[in-house]
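Presented below, as structure tokens, is a lone chain in the form predicted on its own.
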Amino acid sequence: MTRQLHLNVNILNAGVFGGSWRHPENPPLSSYTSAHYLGIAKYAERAKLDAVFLADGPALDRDVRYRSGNSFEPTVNLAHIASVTQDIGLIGTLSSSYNDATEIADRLAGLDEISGGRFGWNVVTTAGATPARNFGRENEPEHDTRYDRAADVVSRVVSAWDRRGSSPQGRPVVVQAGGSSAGVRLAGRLGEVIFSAAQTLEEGVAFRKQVRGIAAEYGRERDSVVVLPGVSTVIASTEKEANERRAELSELVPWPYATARLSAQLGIDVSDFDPDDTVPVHLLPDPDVAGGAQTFYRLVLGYIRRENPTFRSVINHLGGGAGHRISVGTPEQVADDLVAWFDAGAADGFNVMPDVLPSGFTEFAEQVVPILQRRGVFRLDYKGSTLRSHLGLPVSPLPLTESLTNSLAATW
């Protein structure tokens, strides 16, 4: 059989861009209200996408004056969606950093039974002072200790599921997304889809060969991991259309939320700097002792090194903080895009960001989801009801170490 490639939609509010909630095509407060969700999930299961994801965060964003947020929870969004939908798999963001292990096991579970075996938990480590205060801490935990947790919690999460023993697809689908090293280690001993911020087809091609290569050091399968890199899609009926929407998302975007965004990834004050001066690589640190969400710096450090930009021009290349690589062109250069990393083994399939929503994602499933098809890449009707299915998962249990909590007792 044809290799196939995966497709989730990330209904991320307004759309990708910082400035996506002022696009003239979509009323500003659309992400505000349920019927966005809803709507986008029904198009997207009558596009044969494996999935729609939804990302959190367990604080508030303060960049809210800026841009449109998340407006829902995603398990209760989820929940919603599952009650008008029959097919298409639901992936939800919880924090292994703030929930508890038997909490996340049974609410999960549970969502995964009354949407018949189609749910997915993204697993996050989370970082940032804000969420660490709004759980009564002064400082966020240590990068480690982070990770050390989530392998903890993961193995938990995943043990109960084993005992409970009643979903439609053995257990959910596990989801996590992490370019440091232990968040790579964690994706290799646990994960089941990887969600990658690859900005080059080689960075890709590098990253799925070696998460790969960690699956296979714990004793799991390579093909029982899916690796699916983020890609902001702005499409249009030409190529210089295209180039122009994507000048004009770049001009939306609010300079003093594109500005925040950059300096709590680079761990400098943006604002310091005049926006034309080069960006000091010097001040840098290496990733490895960075703070914070390691991934997102270490695409933005990869950029700046091999660039030398100014620090606007770090902004507009990262469409004002979205931060994943961003495919711009006609629905058959876009479409070709995504095949050419497919082909090359960086990708086994994409979690796409459109650029504004709804009517970014309507185009990609309406221009770019037949031309993949027609190349019989993608499917063409579900094979079967569970997510698991969509994605070629096995249903054989993840191979978990012992328990971590004594080791991080005196830690967390």
Contents of the next structure:
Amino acid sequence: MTRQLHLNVNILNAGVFGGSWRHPENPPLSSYTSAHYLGIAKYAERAKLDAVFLADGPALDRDVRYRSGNSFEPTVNLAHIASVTQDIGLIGTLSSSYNDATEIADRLAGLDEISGGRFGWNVVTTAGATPARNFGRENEPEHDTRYDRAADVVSRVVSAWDRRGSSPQGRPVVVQAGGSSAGVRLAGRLGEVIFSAAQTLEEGVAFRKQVRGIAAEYGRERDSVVVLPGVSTVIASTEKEANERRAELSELVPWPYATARLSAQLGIDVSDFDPDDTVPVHLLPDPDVAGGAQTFYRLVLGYIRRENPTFRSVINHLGGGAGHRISVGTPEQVADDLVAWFDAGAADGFNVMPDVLPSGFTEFAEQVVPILQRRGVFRLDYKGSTLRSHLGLPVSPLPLTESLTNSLAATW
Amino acid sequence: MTFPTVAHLKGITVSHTLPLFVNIPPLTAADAGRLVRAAPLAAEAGVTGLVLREAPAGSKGTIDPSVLAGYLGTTGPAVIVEAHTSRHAPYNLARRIQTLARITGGRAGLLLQADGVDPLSRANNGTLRGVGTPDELAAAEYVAILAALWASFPEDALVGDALTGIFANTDLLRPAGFNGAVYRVDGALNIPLDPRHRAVVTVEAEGLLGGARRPVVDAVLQPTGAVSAGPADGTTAPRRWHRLGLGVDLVDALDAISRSGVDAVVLSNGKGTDPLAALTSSRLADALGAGLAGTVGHGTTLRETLDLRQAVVA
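Return one more block: the form predicted together with the partner chain, after the form predicted on its own shown previously.
Every component of the complex follows; first up is the chain already shown.
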């Protein structure tokens, strides 16, 4: 059989862009209702997607004045989704920095079992002082320390799952999303699904090769790692309409939000500059010495180095979005784009981040998925009802960290 | 037999019967599936709520009660989730319970077991912080943090004005800003909630209510047979919920209990039996059928059903 690609829908609240919630196709507060998540999940299941994906962080996003944010706690929300679906995978983001390994192992295992083996844990280390201060800390732990702890927490959790031994899929799936050097190491070592962020096809090919190589260094099969780049989709019936839609979404991004976000991403106060000034590349630090979330800093930095843009054009380029690649076009064009990445070895599938929700996903499911199916690269029906079966991932031993009795997972 | 009327029931003005909860011990996935099938029938028969118990640390194979409650969704009675302070950092627990409160439209609660400080809070707050702090103080801080977090993002702050580009009125946010002897929790929650939908907080450790720093709770789940409780905040006594075993004549027992001044009943089955025995018991059906206990009507919040004040903020 032809190699099959994998598709998740990332239900990133109202949509991937800063102004998605303002788009007239959907009610502005939709993503603060549970019906929003249940509806998209049911739709995704009808379209035979691998999984729904929920991003999360244990803090109120400071940008909430200007944009919708993640809200519902993912394990409760996914349990709710599990009750109205039968087959689709359920991937939830939970912080390895701000959860206790013993507690989370039990809770996630229970979610996996109650859903019939459909759960995947997206491990994030959670950057920033705001979440840290919700857990008694003054500031975020140092970057590499967060990743050391992540490896220990994942190891303890996976060990606990193996001891429990009651997962209908053998073991819940470990998903990982860090783009920093330490993040890629963690992904290659312990990640089974990698949610990545690559802007160009070349970057995508290189990243997938790198992470599969690290997996092999740890004695894992290269094919035991499924790499799913994030892709934001803007779809319309003609290319012109798609470009207009993309421009409309840029216009909808509240400007104070866009500048604040770019300031945070670059580590300089963008409001000190004229929007039409060229971004001063020499002021931007190297990613590995920059604090905060590195994945998107790298993406933005890469764009700035390539294009030498003004602040305004950076903001329009990002669209106030999560910084993932944006695929704009007709359903055929978007499908072409996805298949090109898949065929070139830049992706095993995609974490699809629709421009607006739920309508942008409806468009993807109704228009793009059937094209992928006709081309023979996406399933017409589920062959099983666990996340592992959708992903074609057998349970393989993971190279866990050692010295678990005296690890950061227990002590920080 | 004399059926109780509203005059016999302290504090109950909404319902004409004694609200009845059913205790659900920690469940495996298989039993959780049975519960999901039984829950709508229980709600229809008049069961007010389910008290979903958390397994002791180290036990295997059961479902976390907040996850189970999410799985039950809105299909059954209200849900009260048991959680131990020794396992859950307050911010994480507050989020899960607030999520349930929002998903269920105010038909969620928490049975908090104050049994020490969770590993994350212990580690992050520094090794010296909170050492030697009495459990009562830690519990009072924990409850105060929950109340502050649950009130931190009022529903009114959710604006969604597409025209002006203002999504939330951040002037209305009230970050917890809690800096106690044991816990420090800074922020607001990211889950807005109408205060009428606020989760109901119950405890069963009456000893915690005696100290100067007692937690402010909505209800106290009492040991079987006991009926006394001190006031929680100096002005209003918490509701008293009576725990009742399955191995008694329920109709007689409920009749007696309804005269003793308690405000609700929690029905439990004995150890070693089917975990859903209390819920599926014909005795429960008899009691509900006799009109002695249960909830009339649907669509109301748990606070309304129990006639509790809207907001309990320490």
